[in-house]
Amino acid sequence: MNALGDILPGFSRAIVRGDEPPGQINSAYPKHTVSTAIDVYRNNYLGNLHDALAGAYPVVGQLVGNDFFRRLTRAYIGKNPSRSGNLHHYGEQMAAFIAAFLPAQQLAYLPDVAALEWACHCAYFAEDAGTLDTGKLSRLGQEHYPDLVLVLHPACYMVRSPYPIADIWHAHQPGAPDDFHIDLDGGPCNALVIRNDDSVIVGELDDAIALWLSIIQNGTTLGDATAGTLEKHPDFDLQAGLSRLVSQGVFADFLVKGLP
């Protein structure tokens, strides 16, 4: 290994857990220490960890104030250090952290609105892919339709809440009224994350659709899926949810199970 290579990893464990530095460091600057150097790399480190996590999680920055954000932020980054190069994969654990952090226990809903904060963020950052053909699926002979395996688009995410989550993250997006009124007893939420274009598109969706799309996913057929949905919803309507769906693109592709 070069010398490089011997003194990176003690840097890096002094700027993120603050070990001591390396002895190959060279200290013989006039203007400043090893550990006043040290400092600044820690310093620029959490401050781009947290503008990290500020994009992703808009929402919940507005929801506790900057304040206690910047709290959050310094405790999950203490126990979640980056291990990417791309900073847009940084703060997939913030859900489950807020769960466990007691200052935020009072704001029972705020994990899962960062749970749809985190859908969005990677919605939003995901690799581009075509919508289903419709064109293509309507040649398909009517026989192969319970063998259909929908394929969810790349962008497409679903989260379920019992609080109305989607209503949260709609009252905190630029331009909404500031004389809304959100309850949190208003029962459960389905949230449905989308990408348009350059857009990040959240809706909901009722029981029925969203526990079929969520066995969909799963890879099962259209049939199987159908008939698992209605056991618990008998009033589902397929041709509607699906038509509903498409429109949005949720889907990317299909294929039919055991058709090359």
Partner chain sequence: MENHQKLLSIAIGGLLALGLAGNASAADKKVEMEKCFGVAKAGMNDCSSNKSAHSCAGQATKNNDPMDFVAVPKGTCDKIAGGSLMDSGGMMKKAM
The other form holds:
Amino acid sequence: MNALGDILPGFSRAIVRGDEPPGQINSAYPKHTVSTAIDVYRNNYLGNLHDALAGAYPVVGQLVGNDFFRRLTRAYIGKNPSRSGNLHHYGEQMAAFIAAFLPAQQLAYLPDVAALEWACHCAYFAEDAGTLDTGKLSRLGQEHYPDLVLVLHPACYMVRSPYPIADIWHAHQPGAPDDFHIDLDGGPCNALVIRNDDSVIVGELDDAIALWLSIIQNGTTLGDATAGTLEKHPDFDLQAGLSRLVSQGVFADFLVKGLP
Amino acid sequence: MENHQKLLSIAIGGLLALGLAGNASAADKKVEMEKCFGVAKAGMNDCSSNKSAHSCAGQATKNNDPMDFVAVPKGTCDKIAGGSLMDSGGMMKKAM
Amino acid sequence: MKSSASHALPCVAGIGLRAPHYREVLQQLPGIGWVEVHSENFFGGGAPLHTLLRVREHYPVSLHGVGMGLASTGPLDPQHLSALARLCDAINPAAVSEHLCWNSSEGTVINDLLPFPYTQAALSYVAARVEQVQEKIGRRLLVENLSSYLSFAHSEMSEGEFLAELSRRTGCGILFDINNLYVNARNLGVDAGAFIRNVPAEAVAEYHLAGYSERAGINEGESCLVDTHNNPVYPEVWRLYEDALRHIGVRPTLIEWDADIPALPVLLAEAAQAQSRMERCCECVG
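Same protein, different condition: the form predicted on its own was shown, now please give the form predicted in complex with the partner chain.
What follows is the whole complex; the chain from before opens it.
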């Protein structure tokens, strides 16, 4: 415990919950009261978190409009305190929160759009890593191929949805035409988020390669992931899928299970 | 498993034949017609006091704001349509 | 510590570099003495870090943290500390700074810069944490005085005295924000002259300048200066800066502008104003 433990919790609750400020805080100043001071801090607290959410969820913001988005963020902030001194970490629970947020129930696709935006946000700030070294791979004996474990790049994410979330995302990027119409029955979407030349890119995968990648993401070996995918998609084209994903820098490295 | 061994060899053989340079080739980049965002995202952390007197505060001293239930989305969502739009799972009261 | 040089930043004016100006600065490479950025915006990799590495090729960079919470009640966030250390290693900054504040209590982070009572017990506590940061990043830390909107009845010393003693105990430098001191003088009745006269000159390693705005309070007739960084430096703050130059000396000086960010030439003109005051002061001392 430390010297400040008797005062900061009360100060914090005054800002966050509107509780009575602790008595150790001076009550009057030359031109303002302690209530105004707490109000300035509360405005900073709510405003900074709102701005962080607006930065992470620009598409959700456009979809629902400013007023609704402000209500959404206010409700979110009330239920999800910040846990990091870095505002870029704030907002991770938004997809789940929207899914349970009654006023947004009509927009059934909104949680998945939020999940895609969070993936893009994380991809933007993710650590750097190399891409799969095919030279090293070429020196590996073929007998080891089934035991390959492919390591995903930290800036690579996949978001799967029954709604066309990649189309929705693209329609809301700067420079996209305003006069779009998206049919929600356009089918499911396996959105792939990658970072290329510092840009975050959203693409789509077909169901077979998306299933395969989701198994690979769990750390399953190449042999088992491929067998598992072929069971559901007998026409799965591993060669095409693997070439595409490797060329897009989806993998950072590989290990061989059982080898040091 | 032998089958798969052959399949894996072909797939990785194809990958290696594409070129040992490994990284995204020019051809692949051309395929990338997808929109992207890069240098523009603003950093959110700064050391100024929030200037917006949109005062989130004041009105917000308590949680569980009942206003939530009268909020209506008014954005580009009206350009997204389809059978599933009105399907709220049948469990939820219609909010509007 | 790898570097204990007290003037690693060039002793000239610099600007806070923010996202709207990255492209222009990198394309035109205007004559700027040095730039300062907010550390947390460059944690991780990708575009932010790569942009900063390019900036670093042309300008000395100062890393200014807003999220460490030196006075928070819980342990320092190890993830945050490691991210700062990695960024320092990547950028090799000319200075690293944090604020004399707290930002978290009982697990809830308030992403703001919050004041605390300046007591002996708090001094020992914060000093240990400053040492922890300095050890982790392998560099001297500069600690900045705060804009505050309230104060504590049981403070045992002024903020200036607290910073002076903190510096004596830990070897940390002082980042003296002139605008913050002015805001506190007006809002809280802090004695700005005493701060300037009593701060240990040799510990002051950098000045900050910015513009505040005045906000009405919640009751009729109340008002409060808020440290919004969205205006030019006010004449009273320039005067206080001149006092500091005379009493403390010329130090690297930053123009901070974080909201309603103006065109780059406006920012550079503000920096030029600071520069000309620094040079006038040098002349009068020499």
